[in-house]
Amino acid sequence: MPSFQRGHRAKAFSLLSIFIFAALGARADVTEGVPLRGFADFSVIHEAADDSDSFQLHEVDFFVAKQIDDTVSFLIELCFQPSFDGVGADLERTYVQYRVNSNWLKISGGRFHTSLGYWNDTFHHGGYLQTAATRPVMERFEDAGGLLPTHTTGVELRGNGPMSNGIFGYIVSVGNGRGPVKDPPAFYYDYNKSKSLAALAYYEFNNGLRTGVNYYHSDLPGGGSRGPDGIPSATIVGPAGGESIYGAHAVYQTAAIEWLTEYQHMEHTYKNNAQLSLMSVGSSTATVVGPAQSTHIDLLYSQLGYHLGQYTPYMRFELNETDNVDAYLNAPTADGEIPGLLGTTRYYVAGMRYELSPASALKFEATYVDSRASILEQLKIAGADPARHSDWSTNLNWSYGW
């Protein structure tokens, strides 16, 4: 068994043991203990690309949260993530929060979800919480092929309160910047001299409409970075440069309608000596293609749902587009992760959600993917078909919480 598989399983077993002991010690009465909560979901997936049908177990999410007194609270969230390599474990969120002034100022320290629009700050790791069976591609987490820095370790200030005919809110955070590669996030050591900065402001009208804007910036440390005691940061690393993200969202929610739209624009600039390295599908080594080029990346999704009692039909459109093969997002990781965004891809999603109970739902979802060119062609593999690439899949999902 490869060493990284043994490591993932050992870590998963150790963390699971801790949470089992926590569950045994937890009591239903919140005043006497810390209740253990969580989410899980299970799917039957059909992939047209290889005409396969698979049973698929998704994240099993455990979290504990408690209000210690009138001002201090904490949250710890742990996910077990099945994959081709077995089951891994990740401490997704863990922070302590101090409420300074009612809801207008709360200070948190730890690991939290970065304030990148609406979805990432609202729908965390419980699939039941979101209407759809799947997250938009732009909202995927780093270890699921996501492109955005969805997690930050640092300090966060947030607050909201009544203003005019609605509610104004804000989130500002300072934390560790991007790591040598996009996954894993830098939760233990900051490879950058400067810190990352994230800021979001929004306004919720009384009629259910919310609009907001966000900004994020981090340096990209590159291959010369070293961690504590001079230990190299990674065996394979991305190029040095900088990342800026500008975003906006509009959300409209009533008893009948759910409409979510978000846009994020990423800009990556690279230093003169930075190189673009690509890893071919099925390979464990990277090939240097040439100098890294500055890249502009546009990510967009719009999802509309209509609540009809226990039923919610929904549809979603996604557009992911880049003007270059991005050197950082496509930098191969040490465990051979498949490269990220390439070219222009559109996703068309349609589904139906049925509420089985207050904490359980069935979802059926179909997805059609249309890409400008095949992934193999964009990876510069000789003889690959440069024609448009399309694919579709279906997902019957059962999500639940406790």
Second form
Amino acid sequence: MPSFQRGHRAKAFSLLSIFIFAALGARADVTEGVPLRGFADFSVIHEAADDSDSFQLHEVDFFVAKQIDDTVSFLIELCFQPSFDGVGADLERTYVQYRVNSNWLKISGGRFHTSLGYWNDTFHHGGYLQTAATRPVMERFEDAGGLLPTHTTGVELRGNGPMSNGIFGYIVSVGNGRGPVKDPPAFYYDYNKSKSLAALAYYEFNNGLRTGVNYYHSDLPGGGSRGPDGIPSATIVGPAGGESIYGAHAVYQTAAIEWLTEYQHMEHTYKNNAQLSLMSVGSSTATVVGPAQSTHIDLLYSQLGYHLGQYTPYMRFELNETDNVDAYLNAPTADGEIPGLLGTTRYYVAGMRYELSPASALKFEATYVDSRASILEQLKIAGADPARHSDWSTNLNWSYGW
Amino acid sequence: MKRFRFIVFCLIFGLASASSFAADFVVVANPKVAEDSVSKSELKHIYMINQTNWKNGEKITIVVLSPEGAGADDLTREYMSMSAIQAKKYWLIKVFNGVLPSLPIVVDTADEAIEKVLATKGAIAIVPKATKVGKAKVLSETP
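Given the form predicted alone, state the structure of the form predicted together with the partner chain.
Whole complex next, starting from this chain.
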């Protein structure tokens, strides 16, 4: 077993032990206790591309939430993520919240999910809570290949309450901007002088319809960025630039229907001296292939489900489209991974969910991917395949929560 | 004509069923809750966690029948427009989002619901009208 795998596992299990003992300890000391809640799921996956069948363990997510008194509460979420390398642990969310007003103003400080639309602020890491077996590609977290800055460390204001016949809500946050590379998010040090800003507003009508808009802006750190010790860091490879995200969502939920649609438009602009570097397959060095160019990325999904007692058939369409090879998102990462932001990709998902019990669900899902990667021509240096390709897979998933 | 009669019958029957729902259930609260009545819209806001405090600032604690319990599905469909299982997921999402500090108190029977309402400050529950409410405060439901 490679040493890094042993390291990962030892770290993961140590953290799990500390977390569980801390929760149990709290239970013994406080009259009401702190319930240790969480979610987990696993799948049987068939990949047509390599004709493989695998049992796949997914995230095991633990969280504790507690209202300390009438105004202060906290939430800590720790997630264990199996991958090819073993099991890694990540402190996904941890914040303390002060309720200035029970509904209209709550101030939080810590690490939270960025207010980008509906999914990221609703389902978090709870696979059981979402109808489908998988998240839309645009909603993937940074460490799962996602493009959006789904985590922010900083301060958040949020509130909601009755307005006219519905509910109005808002979230505004200020935090560390993007790090040198998109993963990990900058939870310990801000590589920009300016902070990221995220804002979301929504309105829930009385008939189950919710609509909302969101905005996000952050600077992108450049190759000359300095680390916490003031010394230019060799790991900072992203070019200097700016990132703006504009989004909208519409959600309609009744006892029978669940319809979720989100759109995010991401713009990256770069300064004159910013360069695009790509890493060749099988190589550990990056090659500068030209000046970085502005990029526009459109991300969309629409999912429709129909509840029939314990069964919920559902389908989802996704579209990911970029007009350029993005210098920041395609920056070589420390482990040599080549991110896959290429041209236009469509995903067609169909599935069935069955409620096994009030806390457990079985889901069967099939996904067809159609990628028209015209921009791949520009990535020949990275050893990418320029041909159009399609692929499909199936996923039998068993999720549960407690 | 037969089709027309059938539609009218369905409409009348549907309306009758809807109006009879409120007559079959009663809203109860802890005796120290200041409110004497609650509107259907307020009940919806309470169960959807959009209203988490009574008017005097006291925290609201919801007591609900377990999803498998008799009448649980009817209650959540009436006040939340979702099934009992969907409602449980909805509350779990609210806890997961940090909006709700803890899940509603789940009980198996209406009698247990009354016990919890009496024992919990700011508690509210909706129980079948036949339930012996004892010292629990009955809130009249206004339109």
